[in-house]
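This document starts with one chain, in the form predicted on its own, laid out as structure tokens.
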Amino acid sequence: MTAPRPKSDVPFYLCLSLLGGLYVGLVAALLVADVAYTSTVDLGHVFASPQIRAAIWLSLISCSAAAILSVWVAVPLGYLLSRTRFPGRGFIDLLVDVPILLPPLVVGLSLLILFQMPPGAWFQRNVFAVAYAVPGVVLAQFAVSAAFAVRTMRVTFDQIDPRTEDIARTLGCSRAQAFWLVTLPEARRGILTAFTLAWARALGEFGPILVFCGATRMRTEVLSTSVFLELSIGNLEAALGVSLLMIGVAVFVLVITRAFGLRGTGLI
């Protein structure tokens, strides 16, 4: 008796490819449509605008500041969530994800209310203005991007074998020395990934900035709000030019994260 011939897998993979290809085709069509609609002349006019150039510079500065702050808190918090067990750990882990799940407008509204309450209002009166000012732009970006950085760093530390720290401690290192000399150098790729993801997320932030800081030209306008402002006055070419710049930056960030970052983490 001969064994039955195995059935071909072609129909199965063809079905999967057709279903998945619908979304891939949509993304490709969006990018092609953006590029086809504009021209180099239109892009030249857009980037010759002093308002757009100011928005670019503010975006570069604010996104970099937000990303640095995000990594600054993500490294210790990610390490604690990955390596230690303490009361309230589950609640803190849940709390970190709240900015990711909240609608962006709610984040902006919450920041606005925070700085109208007595502690925040006192800070604005006696230290420096935050709402409707450049520091508010950085804070709005940081409030959301830090959550992505913390999640990335926790995954990073989860993937690092804790036995290397234990070995360092048996050789005379303290916990802090083992962290600085052993674990942190091993986490350098994760730190780079956390920084780039936080930077990219800060660049795309719109709702919290609009609610908390407004979209004042030459003051609190960043690239994401530039798209909104140009669309509001019917200048589709300028809005599209800024959008193409943001798409280019997003592709660049993806290349960096895939070349140097974490694979198989669900984050990239």
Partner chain sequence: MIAVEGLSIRQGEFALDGVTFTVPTGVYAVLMGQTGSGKTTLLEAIAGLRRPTAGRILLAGHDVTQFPPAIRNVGYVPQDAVLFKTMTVWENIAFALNVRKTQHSEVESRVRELAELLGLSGLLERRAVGLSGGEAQRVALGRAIAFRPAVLLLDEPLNAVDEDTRDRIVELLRGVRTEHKMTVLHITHSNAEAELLGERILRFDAGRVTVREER
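Numbering follows the first chain given and starts at 1. Definition used throughout: the rigid core is the maximal C-alpha set that superposes within 1.5 Å between two forms. What you see is a predicted model; the values in this text were computed from it and never measured. Compared with the form predicted together with its partner chain:
- After superposing the rigid core, the C-alpha of residue 29 moves by 2 Å or more between these two forms.
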Second form
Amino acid sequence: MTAPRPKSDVPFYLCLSLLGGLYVGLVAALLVADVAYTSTVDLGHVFASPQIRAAIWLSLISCSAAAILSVWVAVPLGYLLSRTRFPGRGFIDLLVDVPILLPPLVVGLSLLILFQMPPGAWFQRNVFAVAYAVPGVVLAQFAVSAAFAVRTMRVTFDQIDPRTEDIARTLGCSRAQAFWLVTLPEARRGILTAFTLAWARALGEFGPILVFCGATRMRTEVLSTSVFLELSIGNLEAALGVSLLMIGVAVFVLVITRAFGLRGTGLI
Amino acid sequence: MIAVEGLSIRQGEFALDGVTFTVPTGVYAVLMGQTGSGKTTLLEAIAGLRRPTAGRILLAGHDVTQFPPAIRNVGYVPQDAVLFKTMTVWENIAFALNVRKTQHSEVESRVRELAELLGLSGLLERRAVGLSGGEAQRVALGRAIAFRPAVLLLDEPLNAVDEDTRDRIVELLRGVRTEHKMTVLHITHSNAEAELLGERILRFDAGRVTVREER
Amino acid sequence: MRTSSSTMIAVGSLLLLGLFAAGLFWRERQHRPTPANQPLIVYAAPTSRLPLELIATDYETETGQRVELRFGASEDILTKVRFPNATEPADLFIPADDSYIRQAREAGLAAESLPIARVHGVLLLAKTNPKGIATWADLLRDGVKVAVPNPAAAVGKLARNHLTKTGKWAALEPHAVDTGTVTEAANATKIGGVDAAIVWDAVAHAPAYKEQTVLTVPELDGVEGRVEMAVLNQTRDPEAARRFARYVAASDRGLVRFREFKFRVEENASTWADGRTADVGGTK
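Please supply the coordinates for the form predicted together with its partner chain, as a counterpart to the form predicted on its own shown previously.
In what comes next, the whole complex appears, and the chain from above leads the way.
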């Protein structure tokens, strides 16, 4: 008896491409629509505005700072959640998701209220101003993007074989050394993903910043605020110009980060 | 010497209960048992990676039951090698020495020596990914013995390698045994392996260890 | 042992973080007011943004007093005024219309306010007006969509109340599309998502919509609001806050700018000079 002739694989790949292509098509169409609505003249206006140039700088610096801070808390927290069992772990796991679940305006409002309460107010008077100031921008971005970074790091550590750490311990490492010398380098790709995700998230963040830091031109205006300010006077062309600029900046930074972060790891 | 006295470990569905046996200093012992009988758990307990619920483990006459793995002076070669994938073969072998802050020149000579012995000289600069089963086992072995531990634990070291490599590794293990004067506990489910290597053969059955044969 | 990659990355990231912090600190210093020159903090709805930015610059040139404008949707800025920052209380409040001033007054946040302009409900038509809308009756034709801001925005609430009272809402309702704010309604016409929007005339006349037709219809005659500027009770310097409010509301100063942007400014407003006399005379 001969085996039945295998069916062609073409329909399978066709189905996958069709379904996947729907989303790719949507994103591409959105970008095309944005580009079609703006003109190089509008983009020129965007670049010429000192307010928007200031917003570009603030966005770049604050997002990078927020993303680095996010990774610094996400690595330990993701590790603890992934590798250890402690009382209240399930609760903490849920708690970390709260910033993702909360409506952005509520995040901002909560930050605002927190810094009006006596300890927050004391901090603002004696250390430095947070609300309506640049540290607040970074904090608002950090509050949300760290949640994404923690998720990423948790999954990363879940996927790393804990036995490499065990082996390192038999070879003379304390737990801390095993983590530092073996696990962390293996988590490199996850850390990079967490960083870029946090960065992109921080760049797009708007609601909490607007509520917590206001939209003061030249001071707390980030690019997403610029979009809002332009949109709120009906200047759709400029709003889209800034949006395209954000996309450009994001793509540039993410590509650079990947190229540097994965260099020499054989992953790219 | 490896001495296990009344060791009990509860882990998920299976439990080791009151395991007792001794391997005298410098002896190559092969512990045989069915897959899933808890052999690996036993090795991990000796290495310090699992906390027993009862019993004692003595290495070289010291009760190490409460010691962390780092100070037990045990070389452990897990079944699937578990190499450090972000490092080169060289860095894998040198790992234990570097953790001990050994002098650079000494690390260099030890790694070269082991690479020579294990036939890894051509691979030293390669990243420890995509090695064949035999190569990975040899790297793991080199990594485990680089710091001259008193005790070497081998978990099915010949399982993942093809026939040709198997003979080679058997030769290597024999060489390691004579050259390094280590106490070796080698676990396997293969009679042939036991015959080839064991100076003392232990049988592990239903959580109990019996000395089947001593040569 | 040579430095591990983890250590290098950890130290590197901390150095970068320090660099960013220094950068932000330096940037903040550039804009930080000296204690002697505290800026007045003004919370403003973006509908008044264009005239206000010019007025703030004028005022700084004329008096040396710095003015910091913080924009946000009326509800948002009302929230911010409600939760004043301990170190930086706000001085003035200028929402999209007087309904928010009333709320601020009721919450005890403001006592006095100065009228700046009146706003009226108008129809802003879609670009190129494809449905050929010219009268109210055209809105009720099949397939015509009209953006009406939801009742949270004053114009939406006032328009609904007025149209219900005059018995016209029932007919319009099937054509009405709820949008969040006035600007969202106006933007919907600009993109062409809807055929017309009920918005304030001051919004409809903004430069962004200059290619679109604004229709004043008798059906919206009673829909009227006011743009007012309130002096907030939390201000640290009521004198300076009142002075700027008078400047904005002066017929020969701030109102000129508002007029440039097609706001229907208060006709019988006093001049800046009158205001100064009042300052000197001390009407408190």
